[in-house]
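Here you get one chain, nothing else, as structure tokens; it is the form predicted alone.
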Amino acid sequence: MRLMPLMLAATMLAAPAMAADLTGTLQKIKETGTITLGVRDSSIPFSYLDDQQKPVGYAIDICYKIVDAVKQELKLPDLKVQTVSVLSSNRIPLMANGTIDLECGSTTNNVDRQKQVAFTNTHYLTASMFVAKKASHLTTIESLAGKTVVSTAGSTNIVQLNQANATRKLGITVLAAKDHAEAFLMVETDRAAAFVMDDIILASFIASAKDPSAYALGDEAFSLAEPYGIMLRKDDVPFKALADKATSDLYLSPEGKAIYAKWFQAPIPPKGLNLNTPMSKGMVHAYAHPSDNPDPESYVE
């Protein structure tokens, strides 16, 4: 009986000690009881709004697997999930300043970005392409010479477009749209001849256009297939380790392949579009060998 007060005191001391051991994002989440996800409005099928204005998509589903891991790690079954809409141009600053804890979208993991933020395991591979109206007969990068071409502000694609323009001396007038939807609309309304973006996102816009048959992807890519990853803060080792394990476990499981098929090989809300995009060899490799490697060459089979 005399040991009981001592045991109780030890237990009371242990709880604050465990909280004090937490750092970075996990500490922030524990203290606030909330995890904040950065979501996109129009990055179909990765992160977009359905007809109820609810964020849905492939990257959203992956983020919720990380959320489940956080709940278990912190013993917070009632953890509140908050979403914040982000753009290509502000997603990295909002991650760096602590506004969002995970960015659930279509963000390319590359060496330059890894100087500012971190990424968990690759969840998609996509090459930078362009879409144009079939009537314009634009099929190669050279055919864009002298034209007005749009891309999304803050994206790797607009950087690649500017590089190709300068290197090849194409004389392209480059426009920066605030988001993907605005960029595609500029092609639709003939304010731009082409829209440069990741191939899968372009495919989703073509599929959802009023007349999909009026548009086509170019035949030439601006890049090798580059990796997408869920973005998180840099130098937060415990949180990244948790996210890496959660995503690795998912990709190596049948559930991971089922989530992929749900968003890329079946009708998706709100219009029932089916992108009919089975896993490439690179994606099969990425799922079988989870990695946050930013080098596109590492995914070439």
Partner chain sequence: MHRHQGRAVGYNWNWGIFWEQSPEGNGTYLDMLVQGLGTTLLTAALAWIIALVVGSAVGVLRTLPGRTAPLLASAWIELFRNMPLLVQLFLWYFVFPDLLPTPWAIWLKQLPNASFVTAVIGIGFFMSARVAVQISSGIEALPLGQRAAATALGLTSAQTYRYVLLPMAFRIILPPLTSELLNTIKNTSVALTIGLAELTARARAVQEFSFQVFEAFTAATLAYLAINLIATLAARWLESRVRVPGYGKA
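C-alpha atoms forming the largest set that superposes within 1.5 Å between two forms make up the rigid core. Please read all numbers here as calculations on a predicted model, not as lab measurements. Numbering follows the first chain given and starts at 1. What changes on going to the form predicted in complex with the partner chain:
Note on conformational change between these two forms: two rigid parts, with the smaller rotated by 17° relative to the larger (from C-alpha fits).
Having seen the form predicted alone, could you now give me the structure of the form predicted in complex with the partner chain?
We keep it simple here and write out only the one chain, dropping partners and molecules.
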């Protein structure tokens, strides 16, 4: 299954296609001499704007590896790279109408979404956790019983929170915030006792809070770790094969681990935060066996 894209990529590299033979995204890139990356404003450390308003992050670095592979494949050393800021609400239309070619951020890869778009190899795995003020002494999911808990509207996290609430009969009042920043603000202002979200997003909010020592992650996850992927158009086999090859080459090389360490284990711009998040077991596995599988079970050894 996983070999298919690699074999396709190998065939393509063996016999570089002429522009006329190209289809889909590669043809568009060849004709316009431009590739456009969809980037996020504040998805730290995956894709966000630094103090120069320049998009930076772990997913951006990975996307530039795909860009390098496109340059080689199309023999376009001067390929122009444009970035377009996208939101979770407009990334699909912008991808569908050809405004962006890759979405470089922290988008969860799941079965339902694969009916609409494709994802390249998983670049991160994250589980649903909660953050609370240390002073409230909340550590387990049980301890949230009877409290008000917030999550982001439309996220898989809020679904998992609702499920835990129903199956364990916790009597939690669930609030739906418009976005992550607002959900965290609700915990900050005591509107909610805890915020349920992907662990890495919570870690970045804690690190950038006014007083990081006032917050702590719970000890218990709501789910298995789910994969993040870089998004591209569905049914574009040559472009996906190229992106898969570029990312799996990166993850299997020492450079992949260096890029990981650069964003998760060292101070990052603009404020020099250090997320101090070494690779989890699942991540080590995802790097060693690059895959676009949306099933969280497939990343558990």
